[in-house]
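Given as structure tokens, the chain that follows is alone and in the form predicted on its own.
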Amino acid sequence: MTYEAQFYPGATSVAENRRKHMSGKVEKLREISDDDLTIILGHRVPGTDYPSTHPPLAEMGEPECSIREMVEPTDGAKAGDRIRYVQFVDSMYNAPSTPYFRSYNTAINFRGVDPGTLSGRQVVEARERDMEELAKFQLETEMTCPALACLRGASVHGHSLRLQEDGVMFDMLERVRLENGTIIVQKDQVGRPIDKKVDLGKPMSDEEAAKRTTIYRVDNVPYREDKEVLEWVHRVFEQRTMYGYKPAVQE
């Protein structure tokens, strides 16, 4: 019998979007070149080699180890890349993703990554080329609206509580702006001005954002409308509280 993973319960559009983010089966909406990605991350100059912290594994003569033989190293680990980070923030106003679902997407679909989730931001540390792979994936797909999400390595707080008059998420460092209907990046993720401005494409309309969001809201898809999700949340809460995650002792 073929096992098919079940990522999230629920029958609403929000539940379906959460399953898509967790499974990685999301729609690609835009193209971002490797150089443009490197520019907005700000870790190195586009076109330069990846700095390394150790020689390639093939040249190191590692001792015999059954675990090493079982686990294929990532491309970044093979090359000895240094560890770098990418940090996303998402608006509370029907942004497609949230910190938790970015972490679920990263941990389930990418190897050699260390995702960290906070209330308003999500950071991933990984070997540099492995980090760029997941950052490009999330930026190019329906997981990201360029007006309702942003890369911010600094000055994150307060981001999600306000939208500007043009519908772009507030940023005290003004890393992005709406120009001729598209979102233009003018500073890298820590707020340093960049030489070449990067076009991330058109923002989602309000209707499209409401359709693709993973956020339950009373003015879109209320949480209490998703009966199956409520049932499972109550089940997990009861079993954790009453039986210490040991359902076998439950009568």
The other form holds:
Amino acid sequence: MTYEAQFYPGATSVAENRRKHMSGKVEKLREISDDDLTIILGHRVPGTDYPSTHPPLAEMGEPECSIREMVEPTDGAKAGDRIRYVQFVDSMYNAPSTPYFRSYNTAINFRGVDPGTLSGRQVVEARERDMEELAKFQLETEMTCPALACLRGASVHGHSLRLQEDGVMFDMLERVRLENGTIIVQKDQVGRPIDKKVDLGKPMSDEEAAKRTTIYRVDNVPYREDKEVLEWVHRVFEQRTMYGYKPAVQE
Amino acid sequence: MKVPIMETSASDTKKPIQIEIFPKRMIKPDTVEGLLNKLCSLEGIQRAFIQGPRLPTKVPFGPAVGTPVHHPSRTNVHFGKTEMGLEVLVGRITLELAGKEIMEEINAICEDTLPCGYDIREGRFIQTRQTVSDYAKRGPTADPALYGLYDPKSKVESQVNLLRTNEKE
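Alright, leaving the form predicted on its own aside, put up the form predicted in complex with the partner chain.
Whole complex next, starting from this chain.
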């Protein structure tokens, strides 16, 4: 019997989107070149080699270990890349993803990553080229709307504030701006101006954002409308409280 | 020694009413200028507050600390002949009114000027009596129009703009 993973209960569009984000089967909406990505991450100069903290694993002569033999190292680990981070901030106003679903997506679909989830932001630490791979995936797919989500390494506040008049999430450092209907990145993650402006494409319309979001909202899909989700959340809470996550004890 | 009498009664019904205009989105300087200029032309507004997230001139923390920001919303706006530096992205406007008569006009102005939806609610948003900090800063004979406008980090001149358009005319 083949087992197909079930990621999230529910019949609403929000539940469906949550399943998509967790499983990684998301639609690709835009193209971002490697150089553009490197520029907005701001960790190294585009086109340069990845700096490394140790020699490639193949040259290091690792000790004999059955686990090492079983687990194939990621490309970044093989090459000895340094650890770098990417940090996403998502608006509360129908942004496609949320910190938890970015973390689920990262932890389930990528190896050698360390996702950290906070209320308004989500940071992933990984070997540099592994981190770039997942940052590119999340930026290019429907997990990100350029107006409602942003790469912010410092000063993340804005996710819980109202949107600006033009529909872009507030950023006191103005890393992105709306120009001629497209979102232009003009500063890197931490607010340093960049030489080349990076075009992230058109923002989603209000209707499209409401369709693609993973956020339950009373003005879109209310949480209480999703009966199956409620039932499962109640079940998890009850079993955790009554049986300490040991359903076998339950009569 | 004569002690100044301060308003202390909560049942004083002659107190001016306060309203808050709360747009559904944070508004651009141009829109703020248009809205406040129209509001300025109304008789009976005693005080106005604008609030919103602050726009720094430099990156305050992180690896790029100290880098200039140049946020386009941090600009100068004009109300009649008064020029004011806008240091926040405006998210709410609080007005103190002498009476309720101009509420309909304010509503009509908001409808004309604000491109997004908005709420107007009545409540207590600005101090009507001196706070302890106010008293310590300005003493017992302070102008009642400045009650509650005390900011320990700034001087009065940089935060408070007095529009005396009628007197000039």
